[in-house]
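As a starting point, one isolated chain is supplied in structure tokens, in the form predicted alone.
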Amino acid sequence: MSAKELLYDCQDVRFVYPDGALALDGISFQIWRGDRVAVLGVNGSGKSTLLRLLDGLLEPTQGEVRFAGTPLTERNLQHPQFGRNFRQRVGFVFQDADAQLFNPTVWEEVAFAPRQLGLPEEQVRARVMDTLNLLGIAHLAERAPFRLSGGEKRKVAIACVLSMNPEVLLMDEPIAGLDPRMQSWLVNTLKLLHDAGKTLIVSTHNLHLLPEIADRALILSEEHTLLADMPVEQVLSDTHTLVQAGLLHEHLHAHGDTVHSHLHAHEHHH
């Protein structure tokens, strides 16, 4: 069996925003083709920034993010061959679906990226139909995206990325704000995509769905460092690390003269 391809190699990555706000501080890790990785951390720990670096939307202030051996720099992404190849291989689903949707109909929305790749219209039509059917939203094809429900918008945003048929799917807090039925749909969709060979990198602070969506977790601290890189089954039993990351907190309360502590997950959404 051949060795898995190393997709991402991040070495000592630091990112500081123009206003001086530190987002990530000295982070190093690697991701191979076919991995299912969760990026865990509380809001403000740097999860979204990390995904934007992996998508080439930001460039590290210090250190290096390499994709398939090539540094993700603005200069390299402007190179026609590498830039096009990277955009075909990597798709990014933003946390806010509205940030991704701007066409008059769902059909036009999903057709936009394949057309940007210069595919023949016949191939574009086939991709759009395949993607809409895969996600069960063919009935929304002629609807205006802004008139859809939150859950429907999320499906359309995912469809827009899948129509590119990327190898790597970056998803920023895809579970946040979804009702249980939509959460279940998303988890099943992610399983299907992984079974089809996709590499999944998903940010979340939702611990109870973690084993369903990832095999490995990168845990960011509130100080914007990489606190841990470990298998998911270890994460859920490592309460010390989860408390350290702010993903669990200890709740003290008294029963008569005895004080008990209980751990609670930070599952609220903003």
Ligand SMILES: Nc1ncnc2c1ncn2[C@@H]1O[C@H](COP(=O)(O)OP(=O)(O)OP(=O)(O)O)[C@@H](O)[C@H]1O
The other form holds:
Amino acid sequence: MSAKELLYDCQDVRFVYPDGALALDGISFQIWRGDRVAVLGVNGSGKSTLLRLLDGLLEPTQGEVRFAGTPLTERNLQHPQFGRNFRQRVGFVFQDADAQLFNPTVWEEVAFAPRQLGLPEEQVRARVMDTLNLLGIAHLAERAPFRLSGGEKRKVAIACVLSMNPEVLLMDEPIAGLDPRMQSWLVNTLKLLHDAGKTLIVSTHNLHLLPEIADRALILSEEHTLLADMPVEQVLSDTHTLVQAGLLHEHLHAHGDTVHSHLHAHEHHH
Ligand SMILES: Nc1ncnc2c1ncn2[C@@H]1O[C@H](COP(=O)(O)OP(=O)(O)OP(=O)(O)O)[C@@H](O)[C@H]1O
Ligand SMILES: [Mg+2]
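Alright, leaving the form predicted alone aside, put up the form predicted together with this ligand.
And the full complex, kicking off with our chain again.
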């Protein structure tokens, strides 16, 4: 068996936004082809920033993000061959669909990437139709993306990335805002994509679905460091790390006349 291809090699990555906000503080990890990685962390810990770095939309302030051996710098991404190859191999579903969708209709939106890939119009049409049907949004084809509901927008954003059929999928909280049926559809689709050999890097707050969508978790701390890089099956039982990351909290409860504390996942409403 050949060794797995090293796709991402992040070394001591620090990112500070122009206004001085620190988003990532010296994090290092590697991702191999076919990996399924979840990115966890509280609001503001740096998940979206990390995914933007992995998509080459941001460049580290310090340190390096390499993709298949090449640093993801603006200069390298402007190189026609590397840039084009990278954009074909990596697809990104934004956390904020409004930042991703810019075409006048859903159809145009989903057709955009396959057209960029230079596919003949007939194939573009077939691919768009297949993808819209897959997501059950063919009826939205002529609608304007910015006029859709939040969940509909998210489905269109997912359709856009699926229509380009990339080898690496970066998804920033794709589950958030989807109804239960679409959540199971997405979880199932991610499984199929994984079985097909795709590399999945998905940020989420959903600890329940975590074991279904990832094998490994990168946990960011509130201080923007990498708190843990561990197998998903260890994450849920590692309450110490989860509390440290702020993903579980202690909560006082009154049951009858006794008061005691429990650990809770933040996603629970109580
Ligand atoms: N465009 C920006 N300009 C300045 N600071 C930013 C910008 N985007 C994010 N930040 C800051 O960088 C830090 C990390 O933000 P990021 O969006 O990566 O967090 P996150 O983990 O994705 O949070 P959430 O769970 O809310 O999506 C936060 O402190 C945030 O305020
Ligand atoms: Mg985010």
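Residue numbers count along the first chain shown, from 1. None of these values were measured; they are calculated from a predicted model. Note that the rigid core is defined as the largest set of C-alphas that superpose within 1.5 Å between two forms.
Q: On a rigid core superposition, would Pro145 pass a 2 Å threshold for CA movement between the two forms?
A: After core superposition, the C-alpha of Pro145 moves 2 Å or more between the two forms.
Q: With a threshold of 2 Å on the C-alpha, tell me if Val106 counts as moved between the two forms once the core is superposed.
A: Passes the 2 Å threshold, so yes.
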